[in-house]
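As structure tokens, one chain now follows by itself in the form predicted on its own.
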Amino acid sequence: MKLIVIGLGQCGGRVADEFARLNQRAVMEHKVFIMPGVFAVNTDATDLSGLSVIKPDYQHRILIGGRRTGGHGVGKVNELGAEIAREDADKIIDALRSTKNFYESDAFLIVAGAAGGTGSGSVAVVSNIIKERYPDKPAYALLILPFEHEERTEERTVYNAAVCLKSTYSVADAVFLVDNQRYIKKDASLRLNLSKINKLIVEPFYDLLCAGEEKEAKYVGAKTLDAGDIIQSLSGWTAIGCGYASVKRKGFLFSRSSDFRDRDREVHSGLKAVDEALSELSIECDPRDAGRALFLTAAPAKEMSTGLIKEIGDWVRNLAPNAVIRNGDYPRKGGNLSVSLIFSELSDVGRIREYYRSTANMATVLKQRGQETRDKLREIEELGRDIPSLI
């Protein structure tokens, strides 16, 4: 599956470049391309030039709202951010436009932090514009929720977050949730923090897109996860995840054995990597909850046994009662095995229920608080309206 990402506002920005790097991953470990476009959309031009491996030109790198902001940002003013995105749309389109093999592409990925300004306000303007001019390929968006500290601390952090996923389900057609707070480490400085995130972030992309890209024949599934599989497992809210286990090596070759122990600890090595999915999916979620699901197997061809998609397939059967399951195999080198998991249409995530909870109360309050703040501001006024002025 070939992506078009765009990252809006410096957290989008920045897993926009996390994905620009799994492309020349993908290019260096399996000779193909899985983004024709990565793009970094930004009011403030300090943290485009943040960026590292996104191309620095200004069709990759795209100021907007320089007049209104000055290069500065909005200050988490999503709605201003999102003001800005509908009068410079057309910078975004044009820089689609000129991209090598746009037309090849499969669908738009829009990321962005679902709490700042930039990325929260434009998210959804964005998606739209590109849902009009692109009809025939889907939009989906990747939402980054804050961390707690950001939601104790800044009321306008919860707000952003609820207006942002209200505002982008009602476009999208899916959303990726992600929660910082799954990925932090206590004991890590916040750069070395947010670094790693955002490769954990991106990772549970890259043997998915790149399982119906392979050309060599050798490293083609028996059972190949391709576009059509991913984009018809794809609707509403969505979480993703993906875990990891060693298998079995005898020297240097992969070996098969008859015994029954070696039959054992290839399924054990399945689920224990379902298992590690299940933990690391990018959003707590409820499978039971998902109207759809999809995984994909990943290991050396003599380490994948129609036993071993089965026992996979049954535990994600009944994780995930209600959902139209669909699967494949992706054979490649090296020592580990991999499922990447994903549980879509989600009909109940309690991050969201919180936010839409809090946000419904908080708006009544920062009305009164304005209202309050107003009727003071105009006491003061009548006070002074004898008071003679040197200007």
Ligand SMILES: Nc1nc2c(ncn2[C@@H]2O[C@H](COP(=O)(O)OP(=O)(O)OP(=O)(O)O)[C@@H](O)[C@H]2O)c(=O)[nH]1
Second form
Amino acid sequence: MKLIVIGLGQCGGRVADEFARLNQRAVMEHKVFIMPGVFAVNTDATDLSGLSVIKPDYQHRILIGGRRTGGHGVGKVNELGAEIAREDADKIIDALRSTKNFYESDAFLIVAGAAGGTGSGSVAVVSNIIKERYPDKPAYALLILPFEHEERTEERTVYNAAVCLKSTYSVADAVFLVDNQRYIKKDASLRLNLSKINKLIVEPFYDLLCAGEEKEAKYVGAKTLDAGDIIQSLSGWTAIGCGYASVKRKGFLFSRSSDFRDRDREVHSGLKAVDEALSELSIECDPRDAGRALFLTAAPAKEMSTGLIKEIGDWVRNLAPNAVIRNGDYPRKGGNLSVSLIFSELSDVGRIREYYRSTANMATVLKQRGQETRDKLREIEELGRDIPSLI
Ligand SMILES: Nc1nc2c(ncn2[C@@H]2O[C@H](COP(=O)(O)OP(=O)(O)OP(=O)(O)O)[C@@H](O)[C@H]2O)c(=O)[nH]1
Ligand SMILES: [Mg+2]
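Switching conditions: you have the form predicted on its own, so give me the form predicted in complex with this ligand.
And the full complex, kicking off with our chain again.
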């Protein structure tokens, strides 16, 4: 599957830069392109120059709202982010149009941090414009949810996230949810290491995108997972993850063993990888709420029996009994087995519920506060009415 990736704001741009790195890796390891175009869009010029893989020209690092923000961002004011994106959308569309191989792409992926200003405010607007321009290509969003400490210290964080989630859900064909907090819960040393978190965010996409693009016969699966399968598996709120297990066995590495212990080991590795994928999901969710699911098993060809795929399939069915499940296999080099997993069309996600609940309350408080401020200002104006002015 080939994606056009557009990163909005600082977080979106950096994660898009990581996607561009993934594309380089696909070219090196598999000789396939998985991203015909990767773009970063920001109101902040410094953020754009801090990227490393996305091409440095103005058609790939796109500065918007320069006149209004002086190139310094919108300071978390998501309304301004949305307005600027609307005004400068042509810059993005022009850049897309000039992409070589644009028509080979299967879908768009639009990435943003949900709690900032530029990315959070513009992601729904940009998704909407892209959908209008290119109605036959799906537009997916990938939203990064804030850390808990950001929610505690800054009220605007939760408000922006809720507004961004609601608006984006109403336009995008699917919304991948990524919870920043989940990465540091597992490994506290990641707290200050956003670039490492970004690598973990994009990793589960790698096999999924490469599998359907393989040209070399020995790496083409018995059941290939192509763009059509992935598109059919994506709708609404979506979680993604991947898990690994080693499948090295003793004895002759390249002989297919009929020993029942090897077979047992193989199935055990498969299930271990599914369990890891499940605990590494980008957002906490209950797979029983998924209406669609997809898994891709990648392993050395010799290790990938139909028995293994069936066991993994049964396991996923067990986890997500209400989902339509699609799957594929991807033979590859190395001694690892990995399972990439997607749960989509989720009917409930705890984090979203929390954001909506606290923002509904907050909206009333903010409105009230706004009204009080306006009343006070009016009072003061009244008092000064008879004072002469020099302007
Ligand atoms: N995973 C990850 N999260 C990030 C990164 N950079 C920022 N964030 C998160 O994104 C949110 C802030 O959004 P930004 O992308 O910095 O904001 P922006 O879109 O540039 O908007 P303004 O700076 O207000 O114009 C916070 O929740 C951060 O924790 C990053 O590189 N990786
Ligand atoms: Mg910024």
